[in-house]
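As a starting point, one isolated chain is supplied in C-alpha cells, in the form predicted on its own.
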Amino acid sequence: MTMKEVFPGVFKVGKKLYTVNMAPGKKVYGEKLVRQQGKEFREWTPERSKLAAAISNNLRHFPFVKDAKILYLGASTGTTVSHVSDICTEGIVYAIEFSERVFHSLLELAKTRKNIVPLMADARKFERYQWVEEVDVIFVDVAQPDETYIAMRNAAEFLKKGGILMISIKSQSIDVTKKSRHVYEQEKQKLEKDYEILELIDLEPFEKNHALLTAKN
C-alpha cells in the first residue's frame, strides 16, 4: 500500500500514521521504521503521542508545516517532538521540559535533529526562556491543575497574531470529582474569552481522561 499525505508530512497507510524520518536509521522510541518511495518513514503510534491520537480521531486543524516555529511545553522525552521534528524541516521546535530526569533523552534527539531547541525550564516561569521569538503554535502538554492558564500565559507572551494554541487537557489533572466531558468543556470556556476555539477531541481509546483543545487567537 502507498503512503496517502493526510496533511503536510503526515502520511497515512491504512490505520497506521507515518513522517518521513528526518535522521535515517535511527528510532526514538522503539517505533517501526518502512522504507517506501526512495524514503525512510517512521511509524508514529497514537497510544504513545496525544498530537497522532488527535489525528486518528479525525483531527481537522493541523498548523504544523514546513517551516512553522513551535513552542512545545511538557516535551517529555521527545516522542512527539521527533515526529513535530520530522514535519517543521525548515522550521524550529523550541522543546521545554521541566524533569531532569527525561531531559536527558531530549538533548539526545537534538544532536541528531537540528531543529529542536531543548529548554530545561519550568513552563510557569517563561521568564527563563524570554529569549524565544514569536512562534506560530504553542503545543502544551504539562498535566497540571493550572494547565490552561499556564497555556494562556505563554500564548500571551510567545504566540503570533493568528497563531495557534493546542492543549492537551488530562482531565484527572484537573478535577478528578467530574466528569472528563465536564472538565473539558470547563476548560474551553476559560478560553473562549480571547480565543476562538477550533475543536475539541476526545483522545479515547487512545488515552483515557485526555482531549486535545485546539484554539486560534
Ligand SMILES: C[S@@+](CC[C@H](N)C(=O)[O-])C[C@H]1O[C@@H](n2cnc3c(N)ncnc32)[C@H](O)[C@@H]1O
The other form holds:
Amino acid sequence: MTMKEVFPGVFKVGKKLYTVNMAPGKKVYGEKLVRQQGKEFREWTPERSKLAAAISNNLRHFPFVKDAKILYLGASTGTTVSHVSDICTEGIVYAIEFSERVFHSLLELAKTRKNIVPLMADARKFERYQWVEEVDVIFVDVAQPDETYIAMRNAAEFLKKGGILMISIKSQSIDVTKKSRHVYEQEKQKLEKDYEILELIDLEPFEKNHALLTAKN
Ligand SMILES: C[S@@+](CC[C@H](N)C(=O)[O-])C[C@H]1O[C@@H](n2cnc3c(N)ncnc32)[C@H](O)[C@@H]1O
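Just the form predicted on its own so far, so send over the form predicted in complex with this ligand.
Next comes the full complex, this chain leading.
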C-alpha cells in the first residue's frame, strides 16, 4: 500500500503512521523502517508518542510545518522530538529536559539531526534558556502537577502571537482524586482567559488518563 500524507510530513498506511527518516538507517526507539518511493520511512508508534496518539485519534490542528520553530518541554530521550525533527526539516526544535539520565540519549540523537537543539534545563526556570528565539509552537509533556502553569509561563516568554500551545495533560499527575475529564476541563479553564482553545483530544486507548490540549495565542 502507498503512503497517504495526512499532514505535511506525516504519512499513513492503514492505521500506521510514518515520518520520513532524517537520518536514514538509524532507529531511535526500535521503530520499524520501511523503504518506499525512494525514501525511508520510520513508523511513529501511538503507544510511544502522545502526538502520534492524538493524530491517530483525529487531531485537526497540526502546527508542525516544514520550517516551524518549536520549543519542546519534557523531551526525554527524544522519541517524539525525533519525529518532529523528521517533519520540520527546515525548522528547529529546542528540546528541554532536566533529567541527566535521559539527556544523554537526547544528546546522541541530536548528533545525527541538524535541527534539534538539546538543552538540559528545568522548564520552570526558563531564565536558563532565555536566549531561545520566539517560536511558532510550544509542546509540553512534563507530566507535572503544575504543567499548565509551566506551559503558560513559557508561552508568555517564547510563543509568538498566533502561535500554538499544545499540552499533554496527564490527569493522574495533576489530581488522582478527580475523574480525568474533570481535570482536563479544569486545565482548559486555566488557559481560556489568555488563549483560544482549539481542541482537546482524549488519548485513550493509547495512553490512559491523558489528553492533548491545543490552544492558540
Ligand atoms: C512523559 S516524559 C516525556 C516523553 C517525551 N515527550 C516523548 O514523547 O518522547 C516527561 C519528561 O519530562 C521531564 N520533565 C519533567 N519535569 C520537567 C521540568 N520541570 N523541566 C524539564 N523536564 C522535565 C522528565 O524528566 C521526563 O523525561
